[in-house]
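Next up: a single chain in structure tokens, the form predicted alone.
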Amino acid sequence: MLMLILGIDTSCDDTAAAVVEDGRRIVSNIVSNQNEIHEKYGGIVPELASRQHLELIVPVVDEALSRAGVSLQDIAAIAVTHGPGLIGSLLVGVCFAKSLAAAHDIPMVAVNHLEGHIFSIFLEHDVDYPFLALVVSGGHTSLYRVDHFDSYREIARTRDDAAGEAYDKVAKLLQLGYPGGPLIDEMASRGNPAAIRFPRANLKDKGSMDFSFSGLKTAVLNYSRKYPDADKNDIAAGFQAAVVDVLTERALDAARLHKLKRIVLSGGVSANKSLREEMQRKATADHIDFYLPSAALCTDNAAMIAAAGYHHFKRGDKADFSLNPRAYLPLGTYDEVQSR
């Protein structure tokens, strides 16, 4: 019997709802972003994001059900993101999911947002376990060894800024606008990545594969102040080359160290054209199978939450009405990988 899961995600500034069949087939996937609201501030304002979620959550969920041609009576379970993310935004989604579950007597499951990003790949591809997952977004930059569902080992993380956060901050200091990722990606395509070589943080000499982008951001700031007439396209290209180099190098190093022959790329920054191309090129050269979701499934969405929620529900991981959102919610275990 087919199982329909209603997914709800309000972890940051996107209000999202989706209906997914058996954890694999997207029946509907609705995302309402708030870019116009936050653009003038150059970044997300948490209070404004929460208020917008309150206005949008009902119509977005209604549209997801309508597009799928189903009612709540057809839904086997509600999967909701309960962390990590902005606490006010998460609260809207969790409270709404609990209300729906109580009013319609529907089981509810709690999903880690990072787990959702990893499971977005299964909505379009068959990937055998184990594999290496690089989750790179505005709030997260981590490498996970995924042995099977609910078996995650975090082997590297950012020490400071996430890659997507660095993109937004560099875009703001260059006065490009928001969100910064697509804007810098476009400008970089018109610039020369070899014109300006920005530093790449290397923590391997300290026995770590962790990421760090704070120094890179500062280097861009100092360069733009020292050379105010420099070509912004070249600055964008040099910055992006540094980010892409670090992400691809760490991912391939981790895959070699753990003898993994499959890499999955996910998260909002995985929509970046340069990153996708460079990861594909280097993975192919290393005879590693490389998987990435389509652009629509890279950014925050509820289909990925429903996909992960399906497996939790099948295993009997039901959440009760004491469920609370958590701004900080690690996924799996964390072991700092030693260089070899």
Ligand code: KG4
Given for the second form:
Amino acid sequence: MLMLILGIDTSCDDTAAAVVEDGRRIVSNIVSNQNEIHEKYGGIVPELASRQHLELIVPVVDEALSRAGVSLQDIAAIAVTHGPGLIGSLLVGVCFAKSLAAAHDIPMVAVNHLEGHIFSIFLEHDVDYPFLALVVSGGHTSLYRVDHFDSYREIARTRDDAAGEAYDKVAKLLQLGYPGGPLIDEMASRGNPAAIRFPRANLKDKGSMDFSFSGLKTAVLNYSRKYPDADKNDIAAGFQAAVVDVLTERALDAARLHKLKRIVLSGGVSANKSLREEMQRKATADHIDFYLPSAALCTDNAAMIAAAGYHHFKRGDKADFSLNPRAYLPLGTYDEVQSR
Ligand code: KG4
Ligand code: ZN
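Having displayed the form predicted alone, please output the structure of the form predicted in complex with this ligand.
Then the entire complex follows, led off by the chain already shown.
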């Protein structure tokens, strides 16, 4: 029998709800972003984000159900993001899911937001295990070895800023607006990526595959202070080239090291045109199958939460009403020594 899962995600600044069938077919997918609210501050204001979630959660869930043409009676389980993310934002989704589950006697499963990003790929592609997953978002930049559902070994993570965070911070210092990723992506396409060479952090000599983006951000800041008349398109292109180089090379290195023949890209930054193209080019050259979600499924959405939630529910996982959101919630295992 077909199983419909209602997904809910309020981990950051997007209020999202979706109905997904059997973990792969999107029946409805509603995302209400708050960009207009946060734009004037050049970043997310957590207090405003949670207040906005409170206002939007009911209409967004209602719309997901009505667009799907289903009622709560048709829903097999509610999958909700319980972390990682902004605690006040997560709290709205988790409390709402708990009340919905209690009032309508629907089972509930808890999903890690990062697991959701990885599972966004299954909404459009069939991917065999094992694979290497690069999750690159506003809050995270990590490489995981995924051997099967619920087997995630983190083999690299960022030591400081996430790649998306670097995009947002660089956009702020160049006074471009928020979110910075799409704006820089656009400007970079008009600039010369070879005009300015920004540093690529490499921790490999220390035996680590980890990422670091804060030095790059400082280099852009110093450059734009030193050369206030420099072409901002070139700065954007130079910055983006450094990010894309590091992400693609590190992912290919990890795939080689772990003898993985498949790479899956996910998270907001994977909407980036240059990253998508470069990754595809390098993977093809290395005879690696490369999978990426369409741009709308790269950024935060609840369809990916329903997709991952389906597998939890099928396995018999169930969250009870003691479920609490967690701002810090690592996915899988991370062993610094083994990851080398
Ligand atoms: O996955 P996501 O929607 O939320 C988090 O879980 O963090 O990712 C949001 C991040 C933001 O930092 C945003 O600037 C970045 O993804 N982003 C992009 C692009 N679109 C969104 N970064 C680079 N290029 C893009 N086209
Ligand atoms: Zn995300």
